[in-house]
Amino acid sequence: MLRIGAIEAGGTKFVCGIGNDSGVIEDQISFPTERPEQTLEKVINYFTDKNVAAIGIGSFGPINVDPNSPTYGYVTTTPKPGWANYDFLGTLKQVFDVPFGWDTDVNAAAFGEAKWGAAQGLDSCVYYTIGTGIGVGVYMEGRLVHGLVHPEGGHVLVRRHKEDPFEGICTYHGDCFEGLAAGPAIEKRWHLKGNELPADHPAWDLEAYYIAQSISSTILMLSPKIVILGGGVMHQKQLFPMIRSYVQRNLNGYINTTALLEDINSYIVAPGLGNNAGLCGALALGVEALVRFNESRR
């Protein structure tokens, strides 16, 4: 069976893996997001007894997906010291000759779920990250989501709660989404890390009207099949049905689907692959990235 990389690129933590085209995850480490030169040295050093056929990237962003620009590859506006202007993609390639897919990391997620997860047998979902950022990954029509750039969804802009005085911690937009409800976020408005804080504290109902908020604009935009919430903030599971219920109280019955009205328990869920939902997904970018590599060679 087809071995194939996957490294999923966090700005926190790097998961490097080893697996099949089943989805089957045979081998990962992880280590901490340092500088590249050193982050990219321990990657390469993983992988390169390992005779992989391709090697899938989800990367933490923003970057440049795009296969016809010069800088296709790259890392491009992130405030992590180092990565900006970083030739990420270019990197491994000088030292690996083998198809590379290339995405962000919850693009790289909603694939993996689509593949092999909450999403099988659907053909759309969106996947969130909620953690130290937040991403959103698009899956629409069977491929994934990119346009201008990518979806870049951790940035719109919500409505503030009335009783919420914190002023964001976004260094682009203040109190965009991330800059309301990221991990961070939640530590700095009330001293406390997210999973120091009791199940029954007011930090969670208003972490649940900004997702609410959030997902309520995509289903009325995208409108997918399924809503999949991972990262570690959703390591609280008392958020689950406290968003879905800001979810219906939103939309309000405009909507009218027994997905949203009498199943959204099945709607809005947890990562069919848990915490492997981003490695699997890059293992899938491999995939998809060695059968086009050998479709263009017959």
The other form holds:
Protein chains: 2
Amino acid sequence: MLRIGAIEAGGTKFVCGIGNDSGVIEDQISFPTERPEQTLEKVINYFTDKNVAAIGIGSFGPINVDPNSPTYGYVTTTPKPGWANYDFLGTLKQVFDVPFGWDTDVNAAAFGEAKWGAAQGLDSCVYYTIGTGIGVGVYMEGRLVHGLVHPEGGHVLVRRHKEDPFEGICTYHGDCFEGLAAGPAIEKRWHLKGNELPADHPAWDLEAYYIAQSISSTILMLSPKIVILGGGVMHQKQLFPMIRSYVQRNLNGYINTTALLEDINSYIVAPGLGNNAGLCGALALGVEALVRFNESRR
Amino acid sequence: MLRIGAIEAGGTKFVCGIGNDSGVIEDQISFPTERPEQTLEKVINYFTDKNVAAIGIGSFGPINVDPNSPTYGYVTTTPKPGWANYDFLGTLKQVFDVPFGWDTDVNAAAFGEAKWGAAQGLDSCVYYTIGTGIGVGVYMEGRLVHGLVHPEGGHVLVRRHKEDPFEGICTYHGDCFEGLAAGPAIEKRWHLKGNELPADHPAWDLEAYYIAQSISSTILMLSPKIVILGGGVMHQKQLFPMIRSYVQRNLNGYINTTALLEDINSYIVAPGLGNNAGLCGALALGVEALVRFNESRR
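Please give the corresponding structure for the form predicted in complex with a further copy of the same chain, as opposed to the form predicted alone shown earlier.
Entire complex below, previous chain first.
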């Protein structure tokens, strides 16, 4: 059985693991994200002697995912100390002579969900992570979307709820989606962390309102075959029916399809890979890198 | 030289043409859109004896673009008399035994621009038409995006300008993007048609505000390599610099790339194919259909 390495490189913690090409994780470790030198040393130690055939990395960003760029594989403009303009991928390539997959953490998760999770068998999905920040991975027509840079869908502008005076916390945009709805915004608005608020607190209606608004625009703009909601905030399971209801109200029957009108419970869903969505996504990138490498040698 | 047929099927008028596989239109006619029987009769008369090798259709919608659906090729839920649930593609297939390309009018235009226009050589673009309605075509990673149905990006929700009390005209959503910014909304808000308003009328600042807001969210969500703005409203050329300025203000430097920070004049642009964007797009679909047909016979 093939052994593939996977790195879920988050801004707060790193998860490294070994899995196979069926999406099964066989071993994993986790450690806090420090400066890049310290963090990559732990990554390298973990994979040394693990004999992996490829490694997939789903990274916090922004990152450079353009293979034609001289800074492909770099973390670019992050405020995290030491990581801005850091050659993440290149550092690992110097140590491990295997094919590498490299994409954003959320694109990785979208890809993993398409391969083995809630979007299995579908050629499109959008994956949201709603937690410390908000990120969006986009998989359309069987391909991960990059484009000019890569999707940064957490920062779309949303229409403010008329009873919400909160100014937002995004340092770039103030009251963009992330500025109004990420975990730290919930905490700052209500003076309690999300997991300290009761399930029937008005915070969740407001949260569902903003999440649903972003999803509604995503459905109109991209028409994904499924929308997957992960991240710490989405552990609040009461959000799902509220979000679905707001999405239906927003669209108002305009997109005339059973997936949205009748089967929305299986259209807006939690990750099929659960809390492993990120690591499995990185694993999927590793598997894909190996497949492409083998094809290129034929 | 190959002769390819092209049909730009608009809700107001149809344009039929003949072109070659270099994107050159050699002949075209135009007539108002009537009920489907009358309209298709004119289409059929035009192409009879034209000896085309394939036909591409870019159609008003919503339409069914899922090749696995029994109603593939149908116009679906339009209020236009006679067109709802009409088998547009099937009717033509019964008459002409050639490969057909079939997509939305805006996806066709995006594809044509990618093949021969402003997005030539790029693997992604987003094409807006802003006129009687607002439509968005999406071409990402070298493929037109369909997904669940197809993009309907004219109806995304936008944040209302604080000095705009207009209630919007969308029958589904009231003050969605189309409801606030399509041509009929301009006319209803200001009691004059757009082309009767002077270039320095405050209408255009408001129009730029809404268009830029949608584009900003598209850039964040999809990261297209270029954004192309067509349609009757965009004949107001003074809108372009205003839109670019609002987009930069909205993004506030968050997407750190020269395309947006320095070269935005060549990032948000008019169609390279001008007023032929729609017909050339249909032509491009026809060329593609022929290429795929020939590949399938190898």
